[in-house]
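This document opens with one chain alone, in structure tokens, the form predicted alone.
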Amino acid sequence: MRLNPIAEKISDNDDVIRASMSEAMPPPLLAAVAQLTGDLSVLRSDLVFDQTKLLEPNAGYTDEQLAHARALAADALIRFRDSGATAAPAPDHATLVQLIEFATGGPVPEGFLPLLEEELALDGQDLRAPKWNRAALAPDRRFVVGIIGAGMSGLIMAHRLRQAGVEFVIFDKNADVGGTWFENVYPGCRVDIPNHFYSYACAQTADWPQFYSTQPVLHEYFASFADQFGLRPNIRCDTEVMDCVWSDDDQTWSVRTRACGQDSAGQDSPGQESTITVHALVSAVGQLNRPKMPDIVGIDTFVGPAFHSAYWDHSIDFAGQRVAVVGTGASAAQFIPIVAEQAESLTVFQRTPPWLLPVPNYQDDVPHGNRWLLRHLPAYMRWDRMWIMSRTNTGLLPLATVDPDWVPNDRSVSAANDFLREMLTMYYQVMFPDPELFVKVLPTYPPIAKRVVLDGGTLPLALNRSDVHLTIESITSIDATGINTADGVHHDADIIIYGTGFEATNFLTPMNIVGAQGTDLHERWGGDARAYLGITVPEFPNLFMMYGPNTNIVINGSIIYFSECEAHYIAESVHMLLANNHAAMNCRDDVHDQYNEYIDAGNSSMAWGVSDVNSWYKNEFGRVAQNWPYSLHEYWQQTRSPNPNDYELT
């Protein structure tokens, strides 16, 4: 997969150019064309994105507007080709603001422009790269960073350290990079964020085959990132981190690892242990990497094949088999339609129905016209990223925000949230014409109170099949031949698949982390994980987390965006240590506690914080330990650089 491709020269005839515009939306298309050609006349005021029409078909654009916008773009590109296809100079400040305001549908708020410039990364500029280098800053000081995890967070962290000339080593228990996109190989597995936003700003690609990529494609993307940015030599795969212990005397971390695969010679060496000392430690293990099995009486007595979706057994042939699926969450919603097509019969056990958000192109291939644009106008993917970011951050977050004056009930949390509920309910009415099934699948809680499931239409089609049965009766036990429910029914099954999610609230498990003065991290948390910025914890000097507590994004962004912010903050923390000859930085308790009050207050004003519905967003104490409740810009601002006053520096 090619990252940051160079534009191909436009030499096609008029018909090809015009045909290539047929699927593009006006905001990213016209912004990209205006930037390339320098022709700002295509930025017509009647074609500016209207954020209030976000949920309407085609984002509120009429057929006439779409045709007009595409004709404007084609005409401008034809003139550009005929004049020699020489790209316009990089936009100046005023032009850049004009382009952004057209693409996002509103004025650029004060302080937003630097963030938007980073996200755009026009002409391949990596504005998030460290602006310092260890060799110039502290040439005689060795400083090694250990990174646990080679998924999307660990890789961007490694890239930033490599750019700064800081020595690092990555440990990963898997045989290759990619994290969750290496591990989860169940049928239908794909991302629920559009590709151009579920990717690094500094590493865009034109090679996405679909709008929402499948697991193999995403694994290829992260593998390509590791290859093309030279990270492989520093990665130790098949290496599981067992425990990490801080030395108060040496001001270093001792990391004990265990081999869980083969050695460099290809020989099996499971269980072989080793220890390495590092000066800073970054946990990039994520939240969704430890499968959660349900606590059901008799679960181990079933005699047939039974497995969690994260440990998919590809040796099983579902043909002629009675299959039971426990769970209807995001993963189950993706594999249920595929299993339904293969099995003799399928019984789905639902505890809480998810809200389905219709996305017509969720499983669609990128059309030929869009592929042409991506090859000839690489800026198109960057402006599309900008448009996606604007729509999710400014358009969707208010739909989850609680209106304190709204009459409290289980239906919705605001007028906007209630409007969303009405729109989604109409979708359910169309997709589930059977009244009995409709009652089963329609959620009774406010939209966005728990994870929303994107739907391209396949799940409703599967649940409507005559050989698929949805039961909402609670499971009481499992026996050798099937599943028993509270209504006294025994459901015969040959195979059981558990789509029951992950141990999301058990951060950094099963590793043992011991900080200053022998403090155990898991004992300190007591099941209620908290961190300052989701990154640092008092009593754990030079320990940094990525995708830590309260950094999960719900509907208003991409987790990769958060990882990039975290990587920047951690790299700047290393800079602070080196520039001032500090050995360690330890988060202050008062700073940590005040920050978590701010987080809790924010989550208490969101649908997922006030609704009484079971969700992996909440821990055993009922506290939202996963989610970030504010805007993307706020987190970006908070992670620009570490404030020395927030830490005890030694």
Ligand code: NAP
Given for the second form:
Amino acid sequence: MRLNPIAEKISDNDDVIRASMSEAMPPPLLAAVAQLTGDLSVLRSDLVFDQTKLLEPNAGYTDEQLAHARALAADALIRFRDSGATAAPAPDHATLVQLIEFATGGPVPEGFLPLLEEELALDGQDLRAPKWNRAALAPDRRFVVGIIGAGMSGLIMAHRLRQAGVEFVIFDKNADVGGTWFENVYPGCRVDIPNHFYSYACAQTADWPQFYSTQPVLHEYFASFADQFGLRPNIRCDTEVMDCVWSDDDQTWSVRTRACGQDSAGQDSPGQESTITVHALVSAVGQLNRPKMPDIVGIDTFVGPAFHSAYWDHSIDFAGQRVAVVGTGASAAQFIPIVAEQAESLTVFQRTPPWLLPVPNYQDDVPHGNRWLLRHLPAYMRWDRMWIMSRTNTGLLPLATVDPDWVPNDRSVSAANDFLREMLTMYYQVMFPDPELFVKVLPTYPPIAKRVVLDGGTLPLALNRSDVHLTIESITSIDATGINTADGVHHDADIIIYGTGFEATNFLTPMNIVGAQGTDLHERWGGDARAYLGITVPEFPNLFMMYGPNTNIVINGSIIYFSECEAHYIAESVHMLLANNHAAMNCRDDVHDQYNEYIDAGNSSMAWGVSDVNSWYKNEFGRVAQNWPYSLHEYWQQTRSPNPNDYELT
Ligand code: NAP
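Having seen the form predicted alone, could you give me the form predicted together with this ligand?
Shown next: the complete complex, the earlier chain at its head.
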């Protein structure tokens, strides 16, 4: 996959150009055309994106508006081709604001422009690259950063450190990079944030085959990133981090690793342990990397094949088999339709039905015309990303915000949330015509109180099949031949698949992390993980987390955006240490505690904070330890640079 490709010259005939506009949406199309050609007249006021029509078909554009916008774009591109195809100079400030306001459908909020410029990365400019270099800053000081995990967080961290000239090493327990996109290879696995936005701003590609690409494509993207940014030599695959211990004397972290396969460097044999000393440690292991098996009586007595979705057994042929699936979360929703097509019969055990959010293009290929635009208009991929981002920044957040004047109930948390419930219920009525099934699948809690599952129509189709049975009775036990439920029924099964999620609450497990004065991280947390900005924890100097506590987003944005913010903050923290000749930074308790109050207050006004429905967003104490409740912009603002006053500096 080519990252940041050079655009191809426009030399096609008029018909090809006009045909290539046929599926494009006006905001990114006209912004990209205006920027390329310098013809700002295409930014017609009647074609500005209207954010209030976000959820309407075609984002509220009428057929006439779409046709008009596409004709304007084609005419401008034909004139551009005929006049020599010389790109207009880079937009000045006023033009940039005009373009952004057109594409995002409103005035740029105060302080928002620098973020949007970073996200746009026009002309491939990486505005998030550190503006300092270790060689100039601290030429005589050796400073090594250890990164745990080569998934999407660890890779961008490594890239930022590389840009700043800081030495680093990445450990990953897997045989290759990609993290969750390496591990989850179950059939149907795909991203559910549009991949043109679920990607690094500094590494865009025209090669996404679909709007929501499948796991192999996502893995290829991250592997390409590691290759094209030269990160591979610093990555030690098949290397699991066991313990990390801080030395108060040396002000360093000692990292003990164990080879769990053939090390990529070819040096370690399985089981071999090594210890390395680093000056700062970044945990980039994420929240969803340790599969969770359910605690069900007799689970080990089942005689047939049984596996978790993250450990998919591809050797199994489902033909002629009675398959049982436990769980109906985002993973199960993706593999159930595929297993249903192959198995003799399928029984799905549902504990809590998810809210399905219809996404008509969820499984669609990027149309030919859009691919042409991505290849020929240098900025189309960037404006497309901008448009997606503007729709998701606050996007659906208001729909999940609790209205304090709304009478609390199980249906909804506000009038807007109730409206969403009604819209989604209409979808359920269409997709589940059988009244018995409809009652089983319709959630009885407010939308967005737990993870919403994107649906291109395949899950309802599967659940409607006559050879698929949905059971809502609770599971009481598992025996050699199947699953028993509370109604006394034994469900015979040849194969059991667990789509039962991950140990999201148990951040950084099973690693043993010991900080200043021998403090154990897991003992400090006691099952209630907290951090400042999701990144630093008092008593753990120079330990930084990515996708740590309260950095998950529910309905707005992309988690990659958060990783980018975290990588920036951590790189700037290294800068603070080097520039001031500090050995270590330790988050102050009062700063940490005050921040967590602010986070808890935010989450307590969101649907997922007030509802008591089961969800992995809450820990055993019922506290939302996973989610960030505010806007994307706010997290960006808070992670611009470390405030020295927030830390004890050694
Ligand atoms: P999940 O959302 O935690 O779902 C686990 C499912 O298993 C739930 O239906 C849960 O029921 C059920 N379950 C757990 N223990 C059970 C038990 N003892 N008995 C019966 N049912 C049980 O896990 P996931 O589907 O793997 O998804 C985890 C997260 O990964 C997602 O929320 C998402 O953030 C991410 N993900 C993303 C994508 C994507 O981008 N497309 C795909 C997959 C996953 P309850 O609901 O009652 O707890």
